[in-house]
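Only one chain is given next, in structure tokens, and it is the form predicted alone.
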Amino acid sequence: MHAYRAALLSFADDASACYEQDGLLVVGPGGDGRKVIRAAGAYGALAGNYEGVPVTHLPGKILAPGFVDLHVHFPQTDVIGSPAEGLLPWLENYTFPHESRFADHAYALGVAQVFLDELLRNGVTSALAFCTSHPHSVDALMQASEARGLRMIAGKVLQDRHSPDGVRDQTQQSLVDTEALIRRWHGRGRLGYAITPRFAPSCSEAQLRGAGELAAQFADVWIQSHVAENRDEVRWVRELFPAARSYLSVYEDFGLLRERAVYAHCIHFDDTDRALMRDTGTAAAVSPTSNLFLGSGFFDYEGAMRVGFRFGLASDVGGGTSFSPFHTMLAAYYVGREGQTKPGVSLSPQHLWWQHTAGAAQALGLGGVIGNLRAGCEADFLVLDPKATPLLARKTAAAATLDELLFSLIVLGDDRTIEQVFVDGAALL
């Protein structure tokens, strides 16, 4: 076992912020091999329970749980900052040529690294991705991530039109491909496969209802896709299924809303739809860098929160503009003051943080797995620097309260802040 001490930030089961200003982080090795959290309290509390136990002291850091990184696009790294006029336009002009790249398991690999690099530059852990349609995208994320001890939940996109060549899959073989590769990944250490039609309009019926019969054959692999992005995205899906209710029911027609999916964007909803998301245990990834960037919309806060479902911050690159969990943070913010279609929703930066954290990770149904610094979570945790930048250090000296704290680091806060990754118990960065 090792300890750390420093100040302690992490979560109770209400998304309430726990901060210890002298706290004790005990690490060691869990039933399964991987390293989990023993112990996590006060300094003056815990001590005396591990004499002989060595202690690294970092004094004036903040020990937090490595953000979760609810959607992200793995092959999009290098369209970070793409101009276009809106989603349709950019997958056309930007994602498509670019994702057709990765028939190529080297080049795949190549992109891989950096983007695994960019995650923990940035404090992220654990991240839900899309690969691209190319089955040899997924081996070189996951080679990549196993090789570095991440908690990664990927997988193959399915687009078999109204696509380009070089990303349009064909149906059956696509089906049959992500069959392969759930038993090649799925549960091996800490990867997970997730089941990722692109979007409803990307998949013909044939390849939706395949998708549905592997959620169901599978039943604790995740399930990853778009939905209600952009309004022409939304016509043009009602234009597709003409006989569903909502483009939220067309994924509901195919048996693919349940718990462990995640469905990016979730902003043209009605109630109907808010009501659909809970009832199914299907989760939102909030993608506000992203819907800001392309002009999609914003994210209802207050509808979700009213209606009750679950949701959690994404960084959605490459539409989403930043790797940083403080940019993401800080949009989101901005969206639930700005974007909301009753009275703007003041969303606390205790909040903010859990969407992140504790709040995404129960989204994927890992809640007290990751995303949090309790006993029995797995051992992935930062080593946070207040004092990163001259203007940070004068603004969280000043903080008298831990809101105060907290938002100082959302505003203020960047990879700099970030001065130590541990993944499963080991430093990375």
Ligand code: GUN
Contents of the next structure:
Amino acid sequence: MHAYRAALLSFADDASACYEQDGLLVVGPGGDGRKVIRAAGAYGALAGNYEGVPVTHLPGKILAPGFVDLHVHFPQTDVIGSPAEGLLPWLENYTFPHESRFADHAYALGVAQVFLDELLRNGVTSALAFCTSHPHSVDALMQASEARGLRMIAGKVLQDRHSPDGVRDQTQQSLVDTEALIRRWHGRGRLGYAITPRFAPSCSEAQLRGAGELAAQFADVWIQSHVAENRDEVRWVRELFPAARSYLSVYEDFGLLRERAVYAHCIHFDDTDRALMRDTGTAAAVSPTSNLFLGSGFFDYEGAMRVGFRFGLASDVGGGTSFSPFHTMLAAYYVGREGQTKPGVSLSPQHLWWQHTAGAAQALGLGGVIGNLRAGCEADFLVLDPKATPLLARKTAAAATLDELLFSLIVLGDDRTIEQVFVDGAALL
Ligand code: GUN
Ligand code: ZN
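Okay, that one was the form predicted alone. Can I see the form predicted in complex with guanine (GUN) too?
Okay, now the whole complex, with that chain kicking things off.
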């Protein structure tokens, strides 16, 4: 066992933050040979129970849960910052040509390493990730994640139509490949598989049906896709699936809405869609930097909270502009303020942080496993430096409340704020 003494940030069941100015985090072996949090709380209350356990004292630092990125594309690491009129030209002109390069296994492995370096530098210890349509792009990301002990959930993209040569797959083969990848990777160590139809326009009905059948057969694998991101895309789906009530209900019709299903964006929704999300246990991956960059629109926080479906935060790199959870939380704050419905909501810094940690974990069905620093959670945690830059040091020193402290970090923080990253109890950064 080993213990860390510093300020300690964690989350209660009601999504509020708990903060111990002088905290203790005790890490030790759990089941499966994994490292877990054995205890977390006030130093004064816990220290006596752990005499003899070596303690690393980190005065002035903050221990916080590793961030969880609920939607990110590893092969789009180099697509960040590619401007386009909107989603569909961005896919056609930048994303599909770039993803076609992942036919080369060595190239995919190289980008997987860069991608994981970026996640860790930014304090992201778990992600739900898209690969490309090439099955070995999944092998590349899974191998690289396994070597670092990361809890990574990922899948091969399904896209058998409206996609150019180089990324388009074949219906039957894509489903055979998906099943083989599930059997190879799902549940191996900390890895999980996600069935990954790219989005309804790029999948034939036969492919969506096959994806739904696999989702029924493998009930504990994840499902990830995109929905209701962009108005042109929504119009296109209406033409392609004229019988469907809405874009979201296309996925329902193929058995693709359930617990452990996570849909990126969920912007152009009505209340029937929101109730469908809630009633099926489906979660939204809110991707504010992507939505602002591609001009897609604003996630409706008021609607999501009123109807009550699960959501969490995501970078959506490379539509998204940053791997940094601080940048994503700040963009989410802007989106809440601007809103779809006036006057908008002023999201609290505690809630923003929860959306990228414990809330994102809940959206994955991994509440109490990752995204928090409570006894029993896996030992993925960060050491934050609230003095990482001169202005941040001034602001955090003057913070009189927890909300002021967290807002200073959200507004001024970046990768420099992430001093150390522990994954499965081991320092990776
Ligand atoms: N819709 C279908 N594919 C994509 C993608 O790669 N990124 C985003 N943001 N939306 C999509
Ligand atoms: Zn995406």
